[in-house]
Amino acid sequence: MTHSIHPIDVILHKRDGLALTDAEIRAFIHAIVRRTPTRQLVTDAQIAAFLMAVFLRGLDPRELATLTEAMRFSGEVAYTEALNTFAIDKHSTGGVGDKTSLLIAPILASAGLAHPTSEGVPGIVVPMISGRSLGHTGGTLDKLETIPGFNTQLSFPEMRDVLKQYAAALIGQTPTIVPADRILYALRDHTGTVESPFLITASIMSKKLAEGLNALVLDVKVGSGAFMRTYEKSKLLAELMVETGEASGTRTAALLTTMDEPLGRFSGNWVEVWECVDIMKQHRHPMSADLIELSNILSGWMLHLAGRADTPEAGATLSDEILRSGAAYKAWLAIVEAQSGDITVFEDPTTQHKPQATRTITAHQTGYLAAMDCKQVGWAVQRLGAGRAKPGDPVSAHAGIEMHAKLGDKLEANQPIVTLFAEDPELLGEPEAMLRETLQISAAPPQFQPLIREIITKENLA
């Protein structure tokens, strides 16, 4: 903090409802991220409290843009603009069975090889950041990490070359990857101040536009399974976002999604790779039918905006014919060898699933299956042992589950619904309550949403 702003003044300015100024935000989060154990520039409580007069205050879009580069540019940045490419990601804010990213990231890879630089079309790559499981939510790398020896924690020089050679590369979050971002977070979940969609899209943006991205695709759930309680504050949330990443330079696009149900056929850690794994190599279960939906319209959107497709219909259509081609598959068997992962398990992955108990429930009616509480069997997954309730705990690899049916289906009585995995016997009674408590099935077919509901980018902003 310079000796003219004082953190005390930038708490107090915010509290009264006052635009703070860049040179104030910057001092902030510079403050948070040089102060050391011997030499506290700003305490503790100090950032709490700037976090509630946030959370309660709100920021215009030139403070939210200004805390989101100050964030990003906290620690070190990929410069993913040396490769002379178009670096484009996608983001999802969280859901059940949400696995896109793992067909998407060889799916965008497979078209960035196809088209290199050399032929006169900008390449494309793909630097996912991606995150761990936490409460309802899944997380990518722990379904990464279920692959024997694949490593996350590359740094961004490591992930540069991975993507010069394969266009691709997942990793998280390492300690020098926005700093502010980590102190930040820390607080945010003891202080209350969790869902507040300006500090989530300060962290969110901050971490995206780190990798040095020309455009940025985010799927923003809606549902009983997002993490905004509302449709209206998901909305607001996608267009915070849209809003900040073009204020740095960066196209952006959100798609409004459903999640009112698991997101294909498997919820878990290794089971969701199996499933993705099963799609590129062409063995669609009629239960991933709308992860391949979703995951090829956020792929079209990706593929128009890096120019590759005229318009993102066209973009889907052409991500569908990638997947079907084999080539997503061999450009994930790449990646994956290029994070040092065992490539070998994916030759029958089924040999890798290994829960020590499993249950099935089943329909105690013939009807239609009309509806769940999606975070509750979001929860049911977590207490199965595939999820943390904070951040730390351990996940286990083979606890999850696996829908057998989705909203609207006609079910007879004894039909299976759901099975259970857990690695422990013991772990399978409350989830199985849980469950049951929402799975609701109905004489009458359910009104759906659709999958796609909204979409919002620079031209639709209000």
Contents of the next structure:
There are 2 protein chains.
Amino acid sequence: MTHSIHPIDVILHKRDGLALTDAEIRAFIHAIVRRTPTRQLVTDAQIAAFLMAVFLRGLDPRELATLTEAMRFSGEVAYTEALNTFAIDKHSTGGVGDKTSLLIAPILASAGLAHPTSEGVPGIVVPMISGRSLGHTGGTLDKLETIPGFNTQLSFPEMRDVLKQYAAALIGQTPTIVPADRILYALRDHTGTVESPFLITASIMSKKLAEGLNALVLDVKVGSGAFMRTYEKSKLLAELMVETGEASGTRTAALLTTMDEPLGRFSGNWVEVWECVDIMKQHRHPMSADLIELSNILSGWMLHLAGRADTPEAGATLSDEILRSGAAYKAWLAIVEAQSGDITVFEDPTTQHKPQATRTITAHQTGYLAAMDCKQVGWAVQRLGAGRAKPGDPVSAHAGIEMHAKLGDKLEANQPIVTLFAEDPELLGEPEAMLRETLQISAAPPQFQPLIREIITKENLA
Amino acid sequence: MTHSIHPIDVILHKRDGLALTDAEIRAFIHAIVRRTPTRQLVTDAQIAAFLMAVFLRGLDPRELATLTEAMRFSGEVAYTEALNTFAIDKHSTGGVGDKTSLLIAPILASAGLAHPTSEGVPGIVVPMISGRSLGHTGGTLDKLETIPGFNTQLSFPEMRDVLKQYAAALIGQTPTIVPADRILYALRDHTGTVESPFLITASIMSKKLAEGLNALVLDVKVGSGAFMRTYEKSKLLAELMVETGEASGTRTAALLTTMDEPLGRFSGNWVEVWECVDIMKQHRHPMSADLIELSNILSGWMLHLAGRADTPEAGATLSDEILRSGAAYKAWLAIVEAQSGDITVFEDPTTQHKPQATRTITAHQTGYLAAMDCKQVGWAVQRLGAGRAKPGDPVSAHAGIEMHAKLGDKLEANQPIVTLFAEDPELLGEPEAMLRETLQISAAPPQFQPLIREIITKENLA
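Swap state to the form predicted in complex with a further copy of the same chain from the form predicted on its own:
What follows is the whole complex; the chain from before opens it.
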């Protein structure tokens, strides 16, 4: 805290529903990251009281932008700006089987490499900092780490070197990136202040903006597999994130996308890499159609924002061309090699991380795959060993599920719906019961939600 | 926490505006007092989040009654019930020069001794647990401790012995009485959750009800010297306290009384004892008139609730008779002796704790004493040395002020308004400036508020 701003006053002002000044917000975040055990500039209890006050009182757009910026600059930033090119990333709020990052990074890298700047740097770079599996959702970092040797722990200078040559880098969060968020998140987690759209926005956007982005595309999930419980809450989150990104000078678009069933064919860790490698090698499995469609739409928006396509739709077409041409796969192999990964495992992905135990759930009657609680499916994947019960737990490379049907598919009795993979047969029982409980078969064809529900940009913000 | 209730769920429920179950409230308070540094059943951050959620969401009457009871029974209780008589106390929300406890305890003790029970116990007992000076307000305990030898640290069994014989005991808070409040209060103080009427009610009432009372009279201050900033807030607090007391089976009445100037002649520590001794010795100084009036009104309510007077007004008359008869002074001397105090200091109070430095502020013009910020007067008294800047600081027995005029009094130019006392002339400057700044003289006579503004009992609760 500076000599003139005390944490208690910041708490009191927010408690009483006042808008905090920029100086108050910066001083509070500053105190959070500068405190030491012997120098408690602000206590855990004060941070918790602040978080609950923000949860219940909210933040106006200026306060949210300032909080996000203060958090963004609370630690090391990627300084991608030094490359003097167009930096872009995609962020998903988390889903089941959501592996679009593994396709989008090489697609955009390929587009970036195809058109270098006058300084010889790729015209688009993707400085992607990913997270780990959390709750019922998967984590890109856990998936990448099933590739032998793959090193996600690059420093920012190392990342910039990779970007300069390969246009994309896939790295993990480090303790020096947005340290304010790590402290705040740990407290939010046990003080009942996780689900605030304001605090979620500041948490996500501070980390994304620390990448030094010109543009950002957000995939905000709605439906039974989304973190946010209602469409309205997801939409509010999308709007807040777009507003906050734009306030920091980053072009930001958010797509509200349906997460009522796992995306694509596989959910897990290695199996998701396998699915993407198949797609990039032109082995398009019918169950991957929704994954390919969503990846192309998100890439399309990114290519559009990067000036490579006049419309997002033209961008999606370009994205699919890049995928089909083999250029994305080439970029993928280069990125993985640049990060010390063993690319020979992609030659026949089916031979890697073979599960020790499998079990298939079949339809008990003829009908349509009508509904599921996608969150419960995600928890079943976690319980198989692919996710973690708490931060720091190990995850299994082998565990996961393969869906054999999509919502609305006609099923004959005894037709396979889903296959479970685990490292030990004993791990199959509970997830099997969870899946059996949630998979619903109906006599009549069910109603669907479209994959893309709504698109939020600064042009259509209220 | 019991195995089935987790602190996080209690926080979430209150955050979301739900009414907490009795089991949730009890489990949360239980966890607070049972935790140890190595067994964090609930963290400071969780308590802070809970407090802020309660601050912003409030508590319904049942929740408040349950929280108060859970806190009351979080430690040792006085078990005054064992005496099988009528236990009653008075509590003030804190003012400047508010020394009514020093008169009320002996008045009620005298009434109690006059009519013992069939078991030979006084028919009324006053198990008074008092606090220390806080902020701009004085503390009964600090005043009592200016009496040489006076021991406020009686155990509850010792207190019951004193009550059995002398009908009143004046003791201090100990770490084993309502430990939940000590923990909560320490956190409230630095997390911006002090001023919640719900949390204030639970804090005050848990401690008062731990005395094992049949009845309680509350003096809730309003005006510029009150803790609560508006009349409405004071009234809400009074209503919540009456509702909570009655819910626990204790007859409770609250008087909203004006605190726009110091009560009586002196404000400080020893000087307040001196003023009360004078009154009990029938030396009624004109400046003590409001103090005597308020003490009789509060005692009158207590005597009425204890069944000694048909009406509060008849009780006030009885109270004044007890004062004038010398019975109260006799009871006072007995109580002080029972608690090891040296009663010879009362022979000539003017000779005790003489200040080393005095200064008198006089009227700069002819007119009426029109207004003052009574809180600022209280802070001036604190700065003279009578109060403390933070808990644990020592207080001066010598420091204080003597008012020579009441609001509305006609003043000639150069007529004394207030005399300051301190242990060191250097301590006079700042308080003098504070008092000069706030004492207003007007040409026309000012408007007043009556001493008693409103009375809240269960009969007139909404």
